[in-house]
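We begin with a single chain expressed as structure tokens, specifically the form predicted alone.
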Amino acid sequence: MASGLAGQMLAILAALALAPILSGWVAQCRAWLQSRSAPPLWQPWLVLHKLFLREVVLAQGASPLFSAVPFLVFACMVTACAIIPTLSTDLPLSVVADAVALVGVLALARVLLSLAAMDIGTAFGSLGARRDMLVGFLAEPALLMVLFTAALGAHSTALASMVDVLAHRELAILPSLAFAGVAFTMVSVAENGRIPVDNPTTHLELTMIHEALILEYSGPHLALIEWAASLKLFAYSCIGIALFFPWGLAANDSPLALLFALPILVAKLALGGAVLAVAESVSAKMRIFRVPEYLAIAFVLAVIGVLVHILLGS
């Protein structure tokens, strides 16, 4: 149980220390794409060091769920990161935390936030709230059948014992994880305001999603919820690191185990960041009207992959 928890907080460790560098390592590689000079590869950091040290402003009337909402989300993402296996699959939290769980604390993060930006009943609160639950409606049902593709191989829906299961099977492209893969992909970019579904770096009035729920955050509020956003980005990244490329995670916490997944687990984020990125300078931001469209083909992919499962067994 000792060294259980001790996995599990340099499991916490590592997610709060690479969560903003993977959001500066995707921002660098669209840059070398766009043949624009990059930011430095911490520059999150150094944005978040920035807000921390400046003074929280409130907007008149708003109460304090919108003052504790920042720590809350905050504390939603870093439990999410908990419970994925990044590390190892001997986790203490996968007793009680399995894949329902974990996708009821992301939502339980979307709903927060998205009361915070109507609580202070601004129109572009009030809109960016409306479009994050309509993502939301759509994306969690997804994401829920890739979860429940990885279950049935699994016969649990423990995130730890999902992962042992596919990372002893033998190497082969099963259909059921081929349809729940690119699913979850698409789960992934639209859950994370990534382009096509949203742009993170814009702030026009027609097409912002994310960013029209924090514009009324500052200091160390603001600087929380761009932490947890970061977080959200590496709790999917590390997702489909253990659904799909499960291979290199520790089976125990001893610290030569450990010690060998942590490069392992860096590797695959910053591959799958470079692709990211890569998707991201080819793709154009589609209309939001187009959005649910592209979540309900996730959708038919994610239960085309349930039903490949049970239908082929593979």
The other form holds:
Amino acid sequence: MASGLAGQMLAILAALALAPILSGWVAQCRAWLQSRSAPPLWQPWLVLHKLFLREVVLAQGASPLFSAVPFLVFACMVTACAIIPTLSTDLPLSVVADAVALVGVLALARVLLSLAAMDIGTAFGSLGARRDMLVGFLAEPALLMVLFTAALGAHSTALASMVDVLAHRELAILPSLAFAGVAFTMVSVAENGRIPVDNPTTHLELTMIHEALILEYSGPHLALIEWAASLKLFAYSCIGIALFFPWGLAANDSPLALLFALPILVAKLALGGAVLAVAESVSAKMRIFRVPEYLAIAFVLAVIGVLVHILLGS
Amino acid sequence: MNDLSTVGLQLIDLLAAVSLLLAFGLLIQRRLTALIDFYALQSLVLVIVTSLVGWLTGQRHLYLSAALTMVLKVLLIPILLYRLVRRLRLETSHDTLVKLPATLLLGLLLVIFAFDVARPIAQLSTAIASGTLGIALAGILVGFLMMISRSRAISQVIAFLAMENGVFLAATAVTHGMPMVVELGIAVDVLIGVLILGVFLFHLQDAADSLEAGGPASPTARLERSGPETPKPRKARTQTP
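Since we've got the form predicted alone here, give me the form predicted in complex with its partner chain too.
Every chain and every other molecule in the complex is listed next, the one we just looked at coming first.
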């Protein structure tokens, strides 16, 4: 039990430390691809440090909800990272919640953030909230379908056992997972506000989604939300790795085994981040009214993944 | 059955799934040049599947059929279609009649239907890759839906070709290919079909000044197609006796 606790702590700390680095890595790769001089890898950490030293400026008429939301959103994302088998499939917290609950936790964070954005009553806040909910409610069913495709093989919706089955099956090519993989990539791009759905670096009112939501936040509040956003990217990357490239995960909860799994995770994340940067650099941002079409495609692909799994029995 | 052929079988399933994926790509893609690329890619997948089935079952004539598909559907027909698109200046034409999410959901229903229909049939078959029958049938139906949901003749031609790919996949996977005579006949048919349709499209544009298959073109569609260089003077000449 003690070693389980230590392992779980290690996994959470690794997520907290690695998430901003992952965002920094993606930004660095994008800068290289666009022939700009790249910011250092730890740039997000420097930003977080700077923001934590600032004081909080609250908008007039902000309700207690507004100042509570950054903490709640951050807590949601840390919980999500603790549930996902990032380093090991046998951690004490992974039995607490299954895949459906994980989607629920992510949805809770989105709803809280949208409520806080509308709480101030500025036009930008409610605009961002509406757009975010538009993306969210279309992305969620697709994400659930992707998770169900994996769950059908494992006969369980618990993430840990799903990943366990996927990692320890004999080497087989699963057509259903090919569909699920494409759908999952599309959904995670949309959910994390990357190009082509949203541009994380823009503050242009016509296009921004995530930035419009958090426009009124400042200081440590903003730091927590930025940190939560990079944790979300980390969480989605880890779900993708766990479902589609599950090799190298530790099967027990001893801290030593987790330490061995860490470099493998870092290598996979580095590769995934580089691929994301390439994908972002070669694609153009789409109009907001194209987003429902984009997510409908992801949903249909995910459902076909489930159907193919049922048809072929594999 | 040894390991290698198990992997081969799984590869066939995967490639059939990829071909269905490309059929959906055809269904939702708006740009004509991309449609042609998708079609060529789908045909390439078909070439690989055919050679794999040939290798696994030891039937030599499937190699020939794969080579024929390669020359005809991966190279010749896409090149012809590209030339057609460039001549008719259709590179940026949009012609979907139904809203995209609705089309997608219809496609999904068709896939469910196809899978449901194919399951009992596949259980009777003794062929090596009988599971792919459902996927191939879904590909045919999705091609059919594409044909219905497009207004322009050239997209309908591509939809027809995609349907033919589905038929070919079903034949290869379930019965290890059709007899060579039938296959050759179909191949020539498809090629001639595309050639005739090319000529037909030219005449259609000359005569009706539109490539819309269902009734006269809407003014916006005409504007989209050719912009300011619509051949107006010629029309005036034909009207005066």
